[in-house]
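The chain below stands alone and is given as structure tokens, in the form predicted on its own.
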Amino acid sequence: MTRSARWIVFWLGAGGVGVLIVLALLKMPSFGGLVHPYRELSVPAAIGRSSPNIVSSVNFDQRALDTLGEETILLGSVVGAAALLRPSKDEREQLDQDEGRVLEATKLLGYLLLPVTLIVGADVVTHGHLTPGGGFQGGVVLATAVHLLYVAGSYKMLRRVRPKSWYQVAEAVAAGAFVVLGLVGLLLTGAFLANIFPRGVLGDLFSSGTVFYLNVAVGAEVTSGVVVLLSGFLAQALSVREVR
């Protein structure tokens, strides 16, 4: 395809998307109005399905297929970035013996915050259907907790407790679990990602049906994905060296 043909295709596509966006904006209700049809439908649906966190109910129940798309985009982004960050044929990983000097206060704070951050992250993930938070937010907190070891000054220890291959497998398994739950719902109820677990009692940990399990799956995937990403960036900055 010639350069001019590519530009024509691009402007046709961009123009079409632009027209659709303008039409959608013209149909939107006025800002600050008293009519909120989405809220009036989503809130009773969430409460009726024992999920007091309305956002999680929307993400993992009422429009779970859309969340699967977002999860897939995250997985693809991590795979793409990891592929680009791999050492080339002229590069090797070599760890420096001297890790530099870190203030004792920074070390102490890093080691103290690590378990606290892990607990907070796990709480945000597992209670994502009950309280503000969820798998996406909690996964980032958990991945951050692991990397407090690097902040505390021990990159070697971080590499020992963070075997990248494990997290690569965990990310794939978690992403696959989301799809498997959807397929089981399709087989049992006729609808992809339909609920297949008991709703339980509003406020209980094991309640809200599939929302709880999808939340945990996304938390595991986000944790693993962020760890894999940061491991690639840290390796490029700290241990990958050009071999001559």
The other form holds:
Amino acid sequence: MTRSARWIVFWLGAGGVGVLIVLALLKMPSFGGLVHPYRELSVPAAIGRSSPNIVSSVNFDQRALDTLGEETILLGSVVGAAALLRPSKDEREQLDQDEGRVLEATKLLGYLLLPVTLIVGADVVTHGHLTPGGGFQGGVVLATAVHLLYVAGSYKMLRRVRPKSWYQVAEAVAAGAFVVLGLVGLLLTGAFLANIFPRGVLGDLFSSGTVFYLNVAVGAEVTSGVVVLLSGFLAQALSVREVR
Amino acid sequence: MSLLPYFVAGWLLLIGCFGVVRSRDLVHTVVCVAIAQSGTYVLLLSIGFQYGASAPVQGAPGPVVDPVVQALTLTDIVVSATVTALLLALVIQIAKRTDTVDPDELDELRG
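Could you please show the structure of the form predicted together with the partner chain, as a counterpart to the form predicted on its own just displayed?
The next block holds the full complex; its first chain is the one shown before.
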């Protein structure tokens, strides 16, 4: 298709979609209004299950099945990207001897922030049912902490401290743990992903039943998934070379 | 203008698609897809918003905003990130196999 033909198709389509969007949005309730039927249902349900962070309760208790789907999408995408990024048969992994220089200030800041970032990530994962955060957010923070080794240290150091196969196994185990917790609920109560563990006292670390454990499982999966993804991209950029 | 945030969401969707059509570089295309998807975050969050309400964590003063749409937005962000990662991996493969990341040149090469 030529560029001009593509533009004609785009303007016709965008014009149609734009008109439909405007017509639909004009009938929307006013922004910032008082009517929120979902909120009226989900907030009491979350409080009744000792989960002060209502978003986590919605994600890991009230609609945990959707989160299982979301987690499976993540797993599928990591597997797909890892397959696409693996070295082909005329490529080999070669590490450059000279890795350039890291500024002293960057090194200092990186090594100071590494333990802090690990603690913050673990905190965001484990308090996901109490305060804003959860497995997805905390997992990304934890994976970032691992990659501070690359920013402050070197690629070789990152590769030594981050055995890729461990993270691949951890990802599969964490994704499986989510399903196993769901199956335990199915066996005990007859509902998949039912909240089976004792709810505890509102505000305690080990409260809100399964939400805590699902958060930890998702945190482990997201950490490993992001590490595996970034290791694929970093290898493509830094160490995979074509050999003739 | 009480409907403005909804129109911002529609605008983001259309401007993202515009960027995809205008794109001369596949990495740019992938970013435009992510922008088109970010329209859905704005739409979901503005549906759940209420003036004067606080974050949906118990202990916050007064009414809270709708937590269900916030949970949906979180799902949306995760899906967007995974799609972006997969598309970028595909771009790397295309760049290796065809030595170009311009969608128009790909068209010419394949006839």
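All figures in this text were calculated on a predicted structure; none of them were measured in a lab. Definition used throughout: the rigid core is the maximal C-alpha set that superposes within 1.5 Å between two forms. Positions refer to the first chain, counted from 1.
Visitor: Hey, does W11 budge by 2 Å or more at the Cα between the two forms once the core is superposed?
Guide: Yes, because once the rigid core is superposed, the C-alpha of W11 moves 2 Å or more between the two forms.
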